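Given next, in C-alpha cells, is a single chain: the form predicted on its own.
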Amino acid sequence: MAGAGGADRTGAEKLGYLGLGMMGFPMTRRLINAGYDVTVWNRSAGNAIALVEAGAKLAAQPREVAAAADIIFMCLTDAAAVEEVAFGPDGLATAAGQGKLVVDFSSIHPDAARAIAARLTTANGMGWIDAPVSGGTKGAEEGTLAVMAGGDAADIEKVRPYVLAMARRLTHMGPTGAGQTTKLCNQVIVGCAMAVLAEAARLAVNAGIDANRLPEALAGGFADSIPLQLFVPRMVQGIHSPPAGHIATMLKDLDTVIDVARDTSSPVPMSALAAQLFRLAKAALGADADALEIYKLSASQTG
C-alpha cells in the first residue's frame, strides 16, 4: 500500500512499529509518508488514530504486528516495557518469527538488550538489532536522527533503507548490545552538556548579560555545539514544550552509565555528578519535567 501522498513501495518488506510516543509517532509517520506498508500498535490506541488515517494498519496487540510485518520497529520507555512487549501474553514471542527482525530504538541497559535478544531468538527465531537513537523529537520529525546499532551485519544492511527513511545516519557499532553502549556514551555527553549549559546560562543571567545571545556570541568557537544552539535559548526563555526529553529518562540513562562504568572499571566522575543534579531536578520538578528544566535548580539564587 502507499501512505497518503507517498510512493508505492511494491516489493519492499512489510513493516511494523510498536510504541507511538514522542519518538515513535513521528518516526512511523515518516515510514507511512515514504509509502511503506506499516502495521502499528500502541498501549493507548488513541495515539494511533492519526497514523491510521494516514494509511497505517492498526493491530490490537504486539503479536498481530509480528504476524503482519517482516521488520518490527519499536521505541519504548524502558527495559521492562520492552520485555513485556516481547514476552507478554500477546507479545512478539507468541508469533511465528523465523526470518523476521526486531529493531529496538529504545534506550535500555546493554545487558538487558543481549538477554532479551537471546531469549526471543530461542523462543521463535526472531533476530534482534539494538538501535537506540539520538536527535530528539525534532530529529524524529525531520528524519535527521543518528542511529547506533548492535547486531549482525547482514541484518543491519537489510533494515538500513527503512531506518534511513527515519534517520540521517545508521552506524553499525558491533554485536548485540553495542548500540546501547554507544547510546550511553552519547548520554554522557548530552547529560553533562545540559548541566554545564545550565550553569553557563545562569552565570550569564546573574552577571547581567543577555544569556539569549550566548549561542550567537559563541558560534564558531570551541564552545559551539548543537546543544548550545538549541538548549540555551529554551532554558533561558522557559520553552519546555515539546520537551527535549524527560528528566526521568535522562536520569535512567546516566544511572545506567554509572552501572556499566562500575562493571568495566571506568571512572565517570562527570556523569555521576550530572546524575545527582538530575536526581535533584526530579525531586524538585517531577519525573516528567523537561530535562532542560535543570536550569531552574539555581533559579532561587537569582531572586
Second form
There are 2 protein chains.
Amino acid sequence: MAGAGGADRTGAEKLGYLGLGMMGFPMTRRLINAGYDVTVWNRSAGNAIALVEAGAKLAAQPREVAAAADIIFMCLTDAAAVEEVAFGPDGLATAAGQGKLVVDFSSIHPDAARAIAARLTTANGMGWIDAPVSGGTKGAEEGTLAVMAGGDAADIEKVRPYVLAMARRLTHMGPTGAGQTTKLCNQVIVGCAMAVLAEAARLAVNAGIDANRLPEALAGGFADSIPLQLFVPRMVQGIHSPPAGHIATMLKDLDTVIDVARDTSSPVPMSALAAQLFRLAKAALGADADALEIYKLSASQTG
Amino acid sequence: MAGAGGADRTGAEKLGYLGLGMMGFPMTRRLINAGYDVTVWNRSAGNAIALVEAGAKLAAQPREVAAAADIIFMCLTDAAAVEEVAFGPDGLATAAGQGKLVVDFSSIHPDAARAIAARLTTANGMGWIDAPVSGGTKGAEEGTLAVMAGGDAADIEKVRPYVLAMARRLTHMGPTGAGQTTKLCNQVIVGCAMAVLAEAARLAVNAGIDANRLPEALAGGFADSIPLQLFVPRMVQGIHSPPAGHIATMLKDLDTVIDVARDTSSPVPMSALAAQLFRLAKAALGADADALEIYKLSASQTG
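Shown: the form predicted on its own; wanted: the form predicted together with a further copy of the same chain:
Let's see the whole complex now, leading with the same chain.
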C-alpha cells in the first residue's frame, strides 16, 4: 500500500523504522513521502503521531515491526538501546526473521555491531547491516546523508534503493562492523575539526581579527570545509540551537575511537586530546550542551 | 610595454616580483601571461631565465626592481629573507619608495610583518601589504590561491586587479599583520588536518578497512575537505612527490601559531600537539620530507 507520497511502489519491500528521534523522524518521513509502506515504533509515542498522520503504521513493540516489514531500519542512541530492541522481551529476535534484514543507522562500537549481528542471525536468521550515517539532522531532513555500510554485499544492494530515499550516498566498506569503523574515522575528523576550529577562532578573536570573516577568507582552500563554513560563525556568535550535536554524543564516539585504536595498536594522539577537551567541556557545560560550545572552554570566565 | 600575454595593459602599473621559488615562479608567469610589465629578481638566476624568455625583465638586485616597478610582489622563505630583501645592501629601502607598494605573499610572524612594514615606510615611504596565500603550488599554477591581506584599504584596492591575476580571492582582514594572523588560523586548520587525517587513515588500515575508500565514503559530509580527498590517498599509497609542503615549513608555521597564541593568551592544545608530531616527523624523516609523511610516524618499523 502506497503512503502519502503517492509514487507507485507496487512490489517494493515493506519497511519498518525503529527509533523516531532527531535522525529517525526525518528519515522515516522521507520514506513515507517516497511512497513506501512503513511500520514505525518508538519508545515514547510523541514523534510517531505525526508520522502516522502522514501514512505510517504504528506498532506497539519492535516485534510487530519485524512481523510487518521485510527491511527494518533503526537509529538509536547507543549499543544498549540497540540490544534492547533486538533482544528485549518484545524485541526483533522474538519474531520470525528468515529473509529479513536489519539496517542499523546507529553509531555503536564495531565489536558491539558484530556481536549483535551474530546473535540475531543465530536467534532467528535475520541479516544485519551496520550503516551509520554522517550529515546530522540537516542531512536527514534533506536526504543528503552519507551512509557507510558493513555487511553482505548482496544484502546491501537489496536495501540500496530504500536507503537512497534517505541518503545521497551508500558506500559498502567491508564485512559487518566495517561501517561502524568507517564512522569512527569520520568522527576522528569531525570531532578533531570542532576542537581545532575552536582554537583557530579563538586565536583570531584574541589577535584582533574578525573571526566571522574566516570562512570567507579561507573558502576554496585547504582549510575549507563544511564545518569551517557552518561551525565557526556559530561558535563566535554563540548560536547553539539547534545543536550541531551533543557533547556527550561526540565524547561517546571519540571514546570508542580510543578503544578501537588501542585494540588495533593505532596511535591517535590528536583524537585522544580532542576527547579530553570534550570531557572538559562536558564537565563545565553538561552532557547535553552543543558540541560547538567547546569554543567556550577558552573564554574568559572573569569580568 | 605589454608582456607575452598580449592583453592591452596600457595604463597598468609596472610590476615587480622578488623570489621565484615554488610559489613565486608560477605566480610571476601568470602576471606575464596576463600581459603585465614585470621586472623580476631571484637570489639564484635559474628560475628567472624561463620568465625572461616569457617576457619578464631581469634585475640584478631588489633595488632595481623597486626602481622599475610601482607595485612590488614578493614570496620568500621566512622573515630573515624578507628583511634581507627589504633592508640589505641593495634592498628595497635603498630605492626611492614614495607612492610604491610592497605586497608580501610570504608567511611570516605578524610581529615581523608589522616591524618590517613600519621600518620600510620610515626609510623610504613605501607602503606594505602583508598578503600570505593558501592553496599551494597547484593554486599558484592555476591562479586559484586565496590571499588574506592586512594593510590600508585603499592600498589593497589598488593592488586587487593584479593580485586577482594570480589568485581567486583577496580578502582584506584588517590592518598590517592581520593577513599573517589569518594565515596562522589557516595553518592551524591545515596542519592539524594533516595530523588528524593521518590518524584516521592509520586507524582504518589497522582495523581492516580500505583507507583509499574513505574519501568516497565521506564525500559531501562534515568530514569532507580538499585535504581528505587529496591527502589520504597520498598518505596510504606513499605518494610524496611533489610534496604537499615540507615538514619544516609546516612546523615553522605551527611554531609561530604557538608563539602568537602565547602572546594573546589563546589556548591551542590541538595545534601544540600537532607541532610536536611534526617535530617528531622532522626528527625521524628530515626537514625536507613531505608534510604528509607524518602518516609514517605510526607505521611499524619492524619487519
